[in-house]
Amino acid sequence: MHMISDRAADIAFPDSLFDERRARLRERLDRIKLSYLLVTKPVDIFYLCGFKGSAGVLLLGPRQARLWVDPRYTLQAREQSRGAAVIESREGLSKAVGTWLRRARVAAIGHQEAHLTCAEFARFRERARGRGSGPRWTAAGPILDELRMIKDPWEAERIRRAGALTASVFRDVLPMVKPGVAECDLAAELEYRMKRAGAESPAFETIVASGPRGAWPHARASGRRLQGGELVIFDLGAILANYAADMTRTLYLGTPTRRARRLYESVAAAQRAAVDGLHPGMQAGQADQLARDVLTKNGLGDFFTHSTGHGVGLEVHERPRLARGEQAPMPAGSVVTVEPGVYVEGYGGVRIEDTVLIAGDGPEVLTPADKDPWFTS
């Protein structure tokens, strides 16, 4: 049996692997009455068939699944491709697959309509029309992010590998935490270090943002040096092996006072009550409620601007979204964000923030980063 390895995650992936997702997909599309499925986005094919290149379009078949790419990328998806036929074109790929589909007299074929321009689209579906009426295109919905919700075994793996790494570059970088310290300087030496121990790259860039820059839940790290008396957010993940892991602590420099301990103290509360009552099948808006209403009680409802949290898999940001009114269930092998916080204008805030899977024995928190103590001496 061929493997394809990592060593990074020292993680081995069976070819059996690609063939029972395409097999759980093919089951799907069987439910809407379609044989065909064009998938255009990359983490897709990826996910599918192993390709990793930024430029390809997958056909999966009733029988078979195939690959086209152009030139630049004919070697590496002759190495990565798993059961999937590749097949190079040199005219464009839209060209290439309109043709066939044309020839084979596909009669009815599934689209991403969410990652398919309407100028992209249009020339597939000419391609494949030719003189005659050609296939019946029908928008396939969100049917490959449903699918990627569960997690194997081997992707929680190695998203649990990606959040150990995460976890232990934070707290190397700990002692370097302190007044003077430009947020930049500690957002760089954070993703310095997690390429250093084997990640692919940040997941997203790094959030360091202290004091009145904490208000801000997306803030990007700036010069402003770090200063006693204030809060400092911290947000960054690493990608290893493919899959992500997010992650945020939060850090009072000095004693802290009332107020910052009355912050902190209800999102942590928040967060393990969110945390501790994820399990399979709750509805993603149950979650969000649960984190929320911790927040209310302690008067804080509305200083939390954002959902609870979000899928992180091949993507950082992925399906199910912990966010009010969010009816979806989360199955078993649901990999999520659980991520309350609070953002006080002209002061700061405090979000605490943990990868978590969501198994039948109860939750597992994936970025294993000590919370306490919270606050330097």
The other form holds:
2 protein chains.
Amino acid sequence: MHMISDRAADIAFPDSLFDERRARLRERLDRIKLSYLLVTKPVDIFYLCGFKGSAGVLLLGPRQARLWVDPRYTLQAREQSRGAAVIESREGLSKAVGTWLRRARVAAIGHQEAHLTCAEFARFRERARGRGSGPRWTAAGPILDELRMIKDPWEAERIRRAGALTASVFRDVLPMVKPGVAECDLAAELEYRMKRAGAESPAFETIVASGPRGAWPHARASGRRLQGGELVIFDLGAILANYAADMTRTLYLGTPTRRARRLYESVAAAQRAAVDGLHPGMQAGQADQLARDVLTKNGLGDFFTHSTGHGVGLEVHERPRLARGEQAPMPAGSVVTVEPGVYVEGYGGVRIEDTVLIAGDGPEVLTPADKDPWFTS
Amino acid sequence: MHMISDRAADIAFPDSLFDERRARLRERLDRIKLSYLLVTKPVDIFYLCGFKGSAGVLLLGPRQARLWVDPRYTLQAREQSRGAAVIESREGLSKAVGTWLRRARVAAIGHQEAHLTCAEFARFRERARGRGSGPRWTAAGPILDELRMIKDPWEAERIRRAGALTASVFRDVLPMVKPGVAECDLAAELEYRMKRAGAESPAFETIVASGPRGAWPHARASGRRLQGGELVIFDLGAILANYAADMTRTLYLGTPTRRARRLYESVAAAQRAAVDGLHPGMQAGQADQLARDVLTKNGLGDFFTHSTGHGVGLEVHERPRLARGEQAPMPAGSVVTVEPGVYVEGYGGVRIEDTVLIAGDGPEVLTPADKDPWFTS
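Next block: the form predicted together with a further copy of the same chain, after the form predicted alone:
So here's everything in the complex, that chain up top.
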């Protein structure tokens, strides 16, 4: 077992993990007749070789993997990288990699068109060409996103721990949720406790949106103070040992009105329907439909203005998209959020979200925090 | 004065701010004979019209600005946007914008090639073309980065406040810095206090790197506990009302050894030389040289493995780059970091950094935290 010396020091990677991932990627590349892939997205570089720096370029070849870094990252890359030869470059990574491609006379190469910018791509291409014609460049498509969609048991356990931490931190902060407290102070408290509990960082800026601000699905926590007789949305998630979780709960301050209760219960029913319906092989769009049907039946379809969920893993938003019409099947090992919501301008919003593992023996909720007591008490 | 209802509620934008910025941009576009610019980078969209969402596309035309958003952001865009017509799209932003460009028969348009991915660019281009030839697309270059480099007094005041908050939080946490404390607990404490003091968020993941980990210039805070007889690097910054600050301090736990003192004093002298030398119009590379010369003279040039600094503003890394050979002049109103460092594998590192405003009456340090007492006591 190797250890990495980062925050994740307590989490050991199986020795074979990165070799297996690269082998699976090579199989995929073979199918589209590519021997080389230029990996420029940092999270994919981590997935394939364990290097966690924010800048680096990984070139996966038929037999070898090479990782170019600038001098800031040389020591770190040597320590973290598993199975990729580390090359330090002081002249700019695109220049160094491009020159290598030209000298090695690489004929065809894939690139990550959904991550690489037009400007970076032009630089790699120009350097690799030199005065010749250079390699043929192919948009590799979502090949790595698809690989990363299926979590092995080792990864599922990481997300389970991140979800447990997220739920536990939320429970701890609940007693502080009362009229007069500022949204941003609750957000600060949640994020502080995540870190103290061992999280690397929040997976995204924690949302605490009270009253009318809850009608903005992506409101940030503001200086607004909570008031009685209002809905409050909490959307939070921790990154623990590189893996994220994502969870939303909605509370009501006081005895819920009929209106608040109707909105809440409709969303809760929609969320349960979609979670309970998750099974390996179902289309992502079907899960969206399960939630949408419940809200539509309750006359709230028009207030559900976003899609039902998204994959979670090394990134907090990844494949699949649980959205209308998405036909991609979700295999066993997919981890997705289920987060229907309704948003009423000038009044407020309700959203309920769990991170869920899709498994053959039924869906497993990975964010085990209570939901309904504020509405049933 | 308009108020925005986000965290920055206490900070009023001058009414004319966004109009003036768009007018300056149009002047620049005129010079390169472009009437339209497709703005896809969120921070630039905020700079030009005040919308803070994470997804949106701004099209700046000769007279009008149009902001496309998806339904998640409609309410927020209507409330925040200044001088741009908000258009809600449920069909995907590239589709909606592309169709608009085609129907309006736009002949030539600039795009942000350093932000737009190859895949997004292909989608816009395809939609805008339809069955015709579509507009001629031009890489607009760093036109917005150059505009944003010069901070007006209103912006400088925002960064001054972010810097004061950053320095104050660091001072407050100093008494907790002692052997036995974990790096990540100090990082959590710093970030929590930033938020409680009103910051939107940390500008980046706070670095606390002790002992040998300090030899990684971009080490993250780990579970490692501080030990006596070690150097510790703190690199932190807050975002307050949309603007960032960036500051690094290095401490020594105990009575500094000769080796630690020599490293520290060399870096401190290099940092002072570069800060004191900053003046409007100087080339960014000259500032780098000022710091580098001092370290080279002290035999430490090879241990200074990165560049001297970078611009700070709406982003914590923006133009200019204070790096070897950079000839871009730094006008009055530029705000930059000065952060030389030395890194010794197996031993540790020293880095000292301030955020500094370049002004006609001399450089102004915007991160006013003490530096040397741990080495002079």
